[in-house]
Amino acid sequence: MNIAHWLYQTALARPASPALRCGEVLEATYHEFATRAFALSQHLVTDFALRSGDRVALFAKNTPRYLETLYAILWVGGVVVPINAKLHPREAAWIAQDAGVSVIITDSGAVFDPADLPADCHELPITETTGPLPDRATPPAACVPEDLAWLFYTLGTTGRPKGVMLSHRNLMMMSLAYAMDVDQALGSDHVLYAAPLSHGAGLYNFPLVRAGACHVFPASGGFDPVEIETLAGKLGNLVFFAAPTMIRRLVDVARATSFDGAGIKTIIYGGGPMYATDLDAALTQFGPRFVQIYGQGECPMTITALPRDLVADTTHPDWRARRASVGFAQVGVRVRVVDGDMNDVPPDAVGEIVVAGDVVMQGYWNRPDATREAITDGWLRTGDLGSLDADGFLTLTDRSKDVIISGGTNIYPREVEEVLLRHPAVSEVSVIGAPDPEWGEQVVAFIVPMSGVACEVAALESWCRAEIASFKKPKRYEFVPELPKNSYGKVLKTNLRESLK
């Protein structure tokens, strides 16, 4: 089944329900949302010969038009190629070339030189009109579950990004897992897109469209804590995905404004480490509104989940360890922790996290070699390190590429970061390994000092000496005004490594 049928059915069942808002302003009911998507799909078919299986790139900022366009592509059986709007046009053009897109839709419709795009590729503005709307949409094109629906390009840390192939089945299984393990999708929800639709936040539209929720696009176009407070108060039942760094900003502003989270239903967090001190502060400020998820582009948003009651729980004997975990396997997903030969390691031992289930990608676009390397006997090798306890709770240690090996001993950056973040003079921190002629690698900590507080190496040295083993202590401190981050707020450790060269 074509997942666009979910919008079609919701529009028939709840035509007058609010569907799309820009800030508080209603821009479309579900009937209008569906008919606009359908009309645009016919425009793509008639004027640009779009056919089932053709790839269409979306290189645009978050707006209600983004969702309409996304569904227009799916309506005819096309494949959505979402591209982060913050990428350089040269990077976006490379993705368009690699995916072989026939149409690329941009904010202005005039971003690219046609020579930089695939032959016969058309660039269109996302605001392009389609003429009068029909009274009623006709059903989306039929698809089989294995048909490609979403081609997501991983950011990659080395070399070119790879296109992750996600089918209609993958997206449906992700959506069912959301409803079972992450948050109950309700028609009264207001889902806020404060993070890019080109990434995980965009994938979460599907279960909420099915439920008939209203999709809200911040008037600011991004993540503004004050705006979120206002929308929560005006709309209520606000649901949104946020990276841990975004939550920290929200809490900082909420303290200043005495905002207690009223009007926010659920904040789903993931995409980077949520440090214990930050999560404790968020729970103190907002209460039990938080759900953690762990996923990858290759297993979209759907590996493990830690439900809100367990995030907030303080009664279980192991509540602190559970809160520090990323939860247990989501429905329909199997999770193991293995050694280099794919053998299970004992409970609580560190190994590579591998995943299997109907949500795992079909493979990498035109990269059979990379697909074979990533998937072994049906198991996706995530490249992440972690441990499973006896109750099935998964704790992330680090990306395998981020582990620091000094003097033959593994040092996990997150452990060092957690310690440094507890120091009152430290606002943010990121720990990496740098080449060392004697030890192989040395620990380097990039520190963003707390505003107005003196932050000195001697004090940090003393703090670490009292908290962790000597071999784990940073050998070098770099004080910076801010940490480089991607559009999701994830720290770009590759950039930090480059800065040391």
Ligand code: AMP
Given for the second form:
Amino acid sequence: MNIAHWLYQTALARPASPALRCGEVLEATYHEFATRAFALSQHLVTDFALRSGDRVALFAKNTPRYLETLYAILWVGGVVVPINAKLHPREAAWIAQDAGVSVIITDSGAVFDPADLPADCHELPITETTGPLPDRATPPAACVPEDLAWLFYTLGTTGRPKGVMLSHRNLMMMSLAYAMDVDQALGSDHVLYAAPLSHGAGLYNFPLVRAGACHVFPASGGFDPVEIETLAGKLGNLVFFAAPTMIRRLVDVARATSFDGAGIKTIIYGGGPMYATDLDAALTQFGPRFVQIYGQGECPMTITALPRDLVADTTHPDWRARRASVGFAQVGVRVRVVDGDMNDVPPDAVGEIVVAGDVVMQGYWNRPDATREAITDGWLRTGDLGSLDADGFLTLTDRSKDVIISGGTNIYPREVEEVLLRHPAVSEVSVIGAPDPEWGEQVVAFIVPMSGVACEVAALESWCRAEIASFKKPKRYEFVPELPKNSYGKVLKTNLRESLK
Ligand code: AMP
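Alt. form predicted in complex with the ligand, vs. the form predicted on its own above:
Below is the whole assembly, all chains and molecules, this chain first.
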């Protein structure tokens, strides 16, 4: 089953339903969305000889045309290679080469020197026209569930990115889990793309196309809290995915504008740690509109979820610990925490998180070695450390590569970050390990001070002394105006480590 069939069916069942909006402006009904995607798919077949299994890169900003193009590729049975629009063209060209794409679609159609692209690869503008639209689309090419649909390049903090192979089955399982465990997908939803479509926010289009929801592209092209408040008021039932750093900005602006979240149905957060102080502030400002997910490119958006009622709960004896967790396994996913020999560790003990299920990737594109390292007997090694409690709630500690080992003892940066964030002079923090001749590594805290508040080392030291064991206390503080983040809002710890060299 081709996942593009979901668009084909929705267009037949609800042709006049609003499908694509730029800001408040309606750009396409479902009938128009599907016929445009179909017409472009035929153009790709007729004029560029695109065939089932061929890879097509999408290196473009979030616009309604992005979704039409994405479905055009899938319609043919092609494989979408979404490339983060903020990458340097040289990095994008590397991905296009690695994936062996036959077409690359860009904002202008003139980003690359053909010599940098694979032989016979065509670059087209996303605005490519296709002639008169047909009255009706014919169904998408049939395919088997294992056929590839999506080749997602993980940014990777070291070395070259790897292409995560996701099949139609993977995407369908992710969508079913969305509907069961994350949010009820409804035709009345307005799904807002405030984060890049090349990542998780884009993957979530599938369950919402199936539901006949309206897909809204901010006119600003990105994440603008004031615009979100306006759209919430005008359109209502907004649903969007946001990294925790985006939620913090949303809350800061909402406090200033006295916005209480009216018109927002659901904010799905994940992709990085949500600190307790930030979540408390968000719940106070907006009420119970939050659902947490934990996933990674290799198991897209679908490892665990913390449902809306449990995010907001304050009655269960363990509510604090549960709120700090990432919830429990999503439907169809098995989650274990293991030691180095893949044996389960006892409840509450820290180990590596491994997952299995129909949403786990097929492997890395052309990298059997890396695939073997990542998947052991059907279990994907996430590289994340965490613990499972007796009730099945998973708490993440850190990425294994971010753990600091000082004097032979493990220190989890997240724990130190949570403590420092509670200090009134601290706005943002990131804790890393720096080489230390005596201890192996020492704890270094990068602090973004709260504006207009004095933030002094002595005060932070005594704060930490009162809250955590002495060996976990930062040995060094670096005050910075902002933390380096990637375009998905994740703090780039590698850059922080580099800055100390
Ligand atoms: P990516 O493959 O770029 O989406 O990154 C996935 C990684 O982000 C995971 O392996 C985790 O380390 C982190 N991550 C994802 N979701 C969460 C979450 N809810 N809380 C904390 N970290 C998360």
